[in-house]
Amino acid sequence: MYNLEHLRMLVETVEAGSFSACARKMGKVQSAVSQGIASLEVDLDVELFSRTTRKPTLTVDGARVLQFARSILRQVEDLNAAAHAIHRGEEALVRIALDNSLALPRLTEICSGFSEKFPTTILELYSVATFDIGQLIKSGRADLGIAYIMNDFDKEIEQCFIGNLRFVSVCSANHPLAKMTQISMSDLIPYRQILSRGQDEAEVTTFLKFSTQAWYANDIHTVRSMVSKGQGWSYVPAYFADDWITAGDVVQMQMSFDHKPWNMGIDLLAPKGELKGPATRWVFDELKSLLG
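Okay, now the structure: that chain only, the form predicted alone.
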């Protein structure tokens, strides 16, 4: 029966270009490589290399076998990496719940770094409303959370302030408010406001309800759809609004009472006194820089 070393000889010979180069890379004599390839051909009953040229040239069948040999060796590497990760105490899974308006560009960089540092640990991201993240943490369905600061304090959750996110007000270009150069609080009263809240109807109290009527959503992309279709106006993160404005979906409203941008505080959440292992601790520390 063929062994892993013979499969490595096949792959290394193809990549290095010769039996002698393969032997040098594997720390063997050339005859051992030649014999290993010959044994593999006998075991598989397949001619892997053409013997009519001086340089090893794969046969059609050899090229087909090569794909499987590479796949097997990659799986062996993954198995070894998983075993080493287990010995280091690395978790099999890290779950992060975040408000989907907080999937900032820095998050992509953190995920890439996580992939390199913990290649065998699964990273799972849940996109949920801020108001529902605490319950996911407390129930053990999420290891970490990224949420807007809520006024209530929960003794079961560790809250780490990581910065502020700027918000601006937007409406459809066809909305009556878009035509006003200075919008007062009283101007907002007749027009529907789009607000965010969770499944238990909890709301972020930082943003006042100016309008006499309101619709609600727990997803930033739903808010965009509602606003762009003229169904109401809303405060949204500026980095989202910039893209929407560039796309022509919405315009920024000119509020007379907003002398400075509205800012919302962001918290990094974790179970009180419990960070499971090195992967969770690493991503917790990295997420502190989510807002730059």
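Structure of the form predicted together with another copy of the chain, given the form predicted alone:
The next block holds one chain only.
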């Protein structure tokens, strides 16, 4: 039965143009390649090259086999890379849990960098509510977390402050608040506010709650649709709001001049003790610059 070496001969011959050239490239003698290709042809029962010309030319059938050969060899390369990665102690998997309103543009840049630096390590992103992130890390289901600062985080969790996220207030264009200017805190009270919270009903953004009546959503996209339908106003991260405003879904509310924009502190979370491996450590360091 044929070998990986035979498949390499096929690919190299096509790339180098002749059996001799392939042999030179692979550090073998010409007859070895000639016989190797011949035995591959016997095994597959397919004529791979036409030998009527001086240099062998790939047949249509050969081209079809070549596709598979290339693909198999690419995977063998991946396997070798993975073996080296294992040898360097790189993890098979890094799992990051992040608040679903924190999928910042910088995060995708970090992910791109990761895939170049650790091509064989799988990256898993769990988009959940801040409150659930602590549990995921404590139970070992996530290696790192990005969440709004909470004071009641467990002692088993390492917290690392990485910056503030600016929040702005938005409502739909039809909402009564949209027509008002110089809105003060007390103006907000009569109108329903949309807040997001986790599965366990603990509100993270509690201190941002002003209105007496509130509706809750479990993720930022639901908040968007609620707000755009005029079901209430909400505080959301400025970088989300900008998109929504551009798309025409919502408008930014005009707060009074003495109103300072709210900021929420963001923590990078990890289990206490050594991080899992070099890939996790790399992501940890990169995430410190998530907010700028």
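Not measured: the values here are computed from a predicted model. Numbering follows the first chain given and starts at 1. Note that the rigid core is defined as the largest set of C-alphas that superpose within 1.5 Å between two forms.
With the core held fixed, L287 shows a CA shift below 2 Å between the two forms.
Comparing the forms between the two forms on their rigid core, the Cα displacement of V250 stays under 2 Å. Shown in the overlay between the two forms, fitted on the rigid core, is a CA shift at D267 smaller than 2 Å. Here the rigid core is superposed, and A23 then shows its C-alpha moved by 5.2 angstrom between the two forms.
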